[in-house]
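So this first bit is one chain, no partners, the form predicted alone, shown in structure tokens.
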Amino acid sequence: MINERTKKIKLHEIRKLFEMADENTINLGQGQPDFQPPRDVINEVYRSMLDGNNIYGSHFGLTELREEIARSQSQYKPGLTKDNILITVGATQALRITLEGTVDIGDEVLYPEPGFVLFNPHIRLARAKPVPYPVVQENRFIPRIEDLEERRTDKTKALIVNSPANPTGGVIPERTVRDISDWAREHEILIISDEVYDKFVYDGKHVSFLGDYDNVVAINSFSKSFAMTGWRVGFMVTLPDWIQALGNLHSYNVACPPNPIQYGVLYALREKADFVTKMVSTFEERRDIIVERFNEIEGFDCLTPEGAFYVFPSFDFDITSYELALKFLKEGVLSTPGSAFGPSGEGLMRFSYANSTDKIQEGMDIVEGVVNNLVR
């Protein structure tokens, strides 16, 4: 018998859409790269394989991995150390069992609308109430203290960061990352730092949440930065004593990470900065393209982004944005509604530059095929 808590969790609209595209769909609801991990990296894999590293690992992950991803992360928390590191099944589940192990039933957790479609959901399944906190267009999509602090009760456990963000491409700079981390020190509110975008930054740089305050679970993930989003390989950063807590729950949630592929991921991190470096020179080239037709079209406002790999333009048309997907998906667009990120999210279109120049501008004459018909 299914409970009234698993009941409430619905399909989220992205999938819907995903199952009505077919094979001649151009693909701009995407939120995965269209590029392959390099060869060599696919062969350390299959290497490892064949050395027989096809059993259980240790539930904390590959030694060697953590160590290097500690080294890494050092660039924002001086001092990591494995022990700071826990290797998970991707960036959702880490998300997932952060939640499981620190919210109790009648917490609030604050995350932002429009939003990732599984902070919602997760934070429900922790038994916690979601308060959503407003990124609006009109301030590029960054977090206001103020909003944060209109919520906030003394039921707040935690709060839900997102920066590069999915679905707004927003970046948070560095000051309001430093008082954001002021106002939860102040009120003792755990921040969970979704990061899993850090590469993706075209203006700027990434500022992580890791820092002077302790009190932060940053998570990350392998899936965009090497092109792996099938391989499920994640991690979390914490302190040590919260890694040993959250890696039992981890332990009895998946055992262990998939063992060969962790080689795979090592041997990127060791020899493949340059992949990344040329994939997010290529997204940016593309970020540009998009943006100036979304911004050439007749009722729609589209910001540049900061990161990730999606515009999230705004439209005055008198549709609600699930229509207007379907009318892109009818003549051959894949796109993803505004709505589908929260109520909030209605009035904007979610698109991601994860394509082909030539794909981009061919779906983008569609869509203002589509949009000039709405007008006339």
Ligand SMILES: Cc1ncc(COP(=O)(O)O)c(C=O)c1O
The other form holds:
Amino acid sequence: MINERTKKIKLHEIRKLFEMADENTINLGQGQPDFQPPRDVINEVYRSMLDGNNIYGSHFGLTELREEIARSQSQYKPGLTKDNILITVGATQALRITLEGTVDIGDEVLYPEPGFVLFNPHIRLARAKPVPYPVVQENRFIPRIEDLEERRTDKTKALIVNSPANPTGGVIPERTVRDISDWAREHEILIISDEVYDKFVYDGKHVSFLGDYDNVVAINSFSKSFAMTGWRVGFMVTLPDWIQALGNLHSYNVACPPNPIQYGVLYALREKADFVTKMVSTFEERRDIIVERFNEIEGFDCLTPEGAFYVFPSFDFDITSYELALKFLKEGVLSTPGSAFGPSGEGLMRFSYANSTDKIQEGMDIVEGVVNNLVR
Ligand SMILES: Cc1ncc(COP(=O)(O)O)c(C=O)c1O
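Write the structure block of the form predicted together with this ligand for the protein whose form predicted alone appears above.
Next comes the full complex, this chain leading.
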């Protein structure tokens, strides 16, 4: 007795390919750091459990953690307080309840394509209409106002932006952030800004959509920055009234974010900024290696991504990206076909460089061997 809306939601290809990999596969497919959170952060979760925090907490999240996040996010929008912050079960749930609580049947939501696999299904689950806008290699995967304007109708209610971006590694520069915000303000469009990779910017600095324009929900997470994807703690930043309303939805959805875990996250935020800095500089070295390797192979064209931890090279072999991913997998490398991120991702492949340099080199030897036999 599954309803039609749910039947149309298919498992995404990243999961499907992952299920086919085995323990010897070199994983350049998944979007998670190959690091573990610092030991004392893990100890802090253990301590909080021993202290009895194994009970429901506030649905808004731990007050001290909300205060700490408000302090750190004030670098993007001065004056934020805990009332601007809702702690969620990862960015995934923040995105889900933001759409659920803001759009209605018949509304249109613009989202980047190729783009993160949750955007389209989350818009549909909220019963709105997904309207993809292109982000292309020729423009360094940065959205263009003319593409947004071309797709705008009187039903356009919200715009999803993602910088640094998954799968492209594209980073939206300050000027474009300003132009998009002005455009959204002019047409009274809500901006939902996925900023989960804000710490992973290699050249220049992250520019948030939080700023002068108020109709913004910024979504973030500790999954990537503290290498704790399995801990499921994220947050949103927006107007206090909206936090109250979306907080209600959230309480019916999950009761509260995981309670003891939040003490570990709080400790990490207060004490472990150096962990993030070191991880990001390791990723930068790996990025340079993998980009160089791709550009040495005829048939691939790879930009140097400015953020996140993915490269998104285009290719001109006579094969689909899914078939190519299967060939790599057969030889022992997990990658992600560009088509997993929407139809316009065809002709591109995503490789995550969240793996050791040795594994990246070994994986790239295999990739090179596979494509040597392909027709261009
Ligand atoms: C762009 C983007 N947004 C959100 C998420 C989900 O993050 P979380 O683990 O916090 O739910 C991911 C995870 O890959 C992502 O790449």
